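Let's start with one chain on its own, the form predicted alone, as structure tokens.
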Amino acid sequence: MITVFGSINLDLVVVVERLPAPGETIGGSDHQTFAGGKGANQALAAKKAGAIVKMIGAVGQDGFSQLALANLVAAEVDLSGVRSLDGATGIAMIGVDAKGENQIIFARGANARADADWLKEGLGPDDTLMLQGEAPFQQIAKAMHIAKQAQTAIFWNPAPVPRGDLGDCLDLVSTLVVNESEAAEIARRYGLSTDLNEFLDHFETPSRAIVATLGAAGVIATKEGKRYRFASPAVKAVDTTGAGDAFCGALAAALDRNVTFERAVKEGVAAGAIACTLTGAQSSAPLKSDIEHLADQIV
């Protein structure tokens, strides 16, 4: 089983012809709503996926809320370490461009209050705990100290980096996934080159694999001293908003069923791809029989 502790929040999507330079006001013809938070996105990406999950979290008592467990709740999701607390749900304003890039503001909300402690008594040595960036670090940390005392798998993925001292989080972790930025960013405070391949040779060891997300380009990956490189098959992009969640969610689904870290791999940038062809982040994440279709083609 997979337990997902992280944000849930709501979207605010607009497209435009292209994104705001500082300073700049960039109108769009429309704007729609998406259930979001990288939390909530990578549980569902990994229900999706074929996994048993269950989402820790917080939302707020407003009108946000219920909007953004929607498709949890439709997903059959396990929700009954989700709470509701007062003040307002976490928000995410999304900006999306012609060629499906993305700018993203955030307001936590809720989510500033989640505590790792809800965790406590529902993790086992059987089971994957999801953790992203959006939560406070200070939980985030806690968080990875209870599932190490369960001997739970933690699957980290920073996104955004928290600041502070990452060492303490990084000796816990199983797998970390990170894309080129977050990698650069982590890579900086470790005085290391902005090299992917440093950052692998610097970060993997016999307990913790790293994966590297290199957006249309595919991946880069290492485990037990094993290079993996993958490309990613060629789609149409139409917004890449959820690519990374919808990667993890398949990633760690694969994984917490056992399956080898190169399959698990592939598993994870099917999905990215397919995520890429759909609008919104939850509303992007294929399901486990498209993904497993399109990683039999990943060679």
Given for the second form:
Amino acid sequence: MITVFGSINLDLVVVVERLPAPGETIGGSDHQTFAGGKGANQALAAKKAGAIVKMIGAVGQDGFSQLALANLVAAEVDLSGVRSLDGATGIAMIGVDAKGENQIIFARGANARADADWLKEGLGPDDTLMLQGEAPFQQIAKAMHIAKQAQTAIFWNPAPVPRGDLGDCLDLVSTLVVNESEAAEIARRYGLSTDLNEFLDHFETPSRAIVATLGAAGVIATKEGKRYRFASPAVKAVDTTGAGDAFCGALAAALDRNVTFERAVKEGVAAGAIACTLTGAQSSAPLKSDIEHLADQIV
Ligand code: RIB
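Since we've got the form predicted alone here, give me the form predicted in complex with alpha-D-ribofuranose (RIB) too.
Full assembly next; the chain just shown is listed first.
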């Protein structure tokens, strides 16, 4: 089983010709509203990829909360660990350009008060705890310590990379997933270059696998001293929002059902590619059968 401790947002998306520079105003036509939040997106993606998933997090008591949870409810993700708190649900304002690239500003809202104590007694040795970077960093670290006590595998996608000393968390993680900018930010803090091979060499340990996603170029990963590189299948990208979350959800779901690391990474790559072909972070997360079909074609 996978437990996700993370954010639940409502995404307000505007498609524009190009993303604005600082200080610039760019107009789009209509906006669209989608359920989002990296935690919720990854929970839904893992569920659609075949895992049993429990979500732990917080929404506010406003008109956005039900919309933000609607897809998780429909997919029958266990929401018994989601609390409804005073104040606003987290939101993200997202611009998507003609190439499908995005720019995201988010307001934490109730996510800022998600508490790792809500996880207690819910984790076991056969489980996986998935975390991102939108919950409060102190609570992310606390959640990892609770998981360690319960001998639960820890899957961390530090997006966005939290401020503060990452060392304690990195020591506890079994699978670390970063994109190029997250890897560059972590590398900078450790005085490393932006060379991803150096990043993998530095952070891989016998108990920690590292996966670096490269957008359309695919992925580079390492586990137990073996390096893997897979190109992403060619797709027409419409919206890359949530592609990283689809990748993480499918990868974690595959690892959770004990397929090989190599196959799990291929399933992540397949899910990320499919997710780029539709607008919205959750609506684009693919089903297990589609992930498996595309993953079979990745060599
Ligand atoms: O990864 C995409 C997500 O980032 C969006 O759904 C948005 O809510 C932000 O959290």
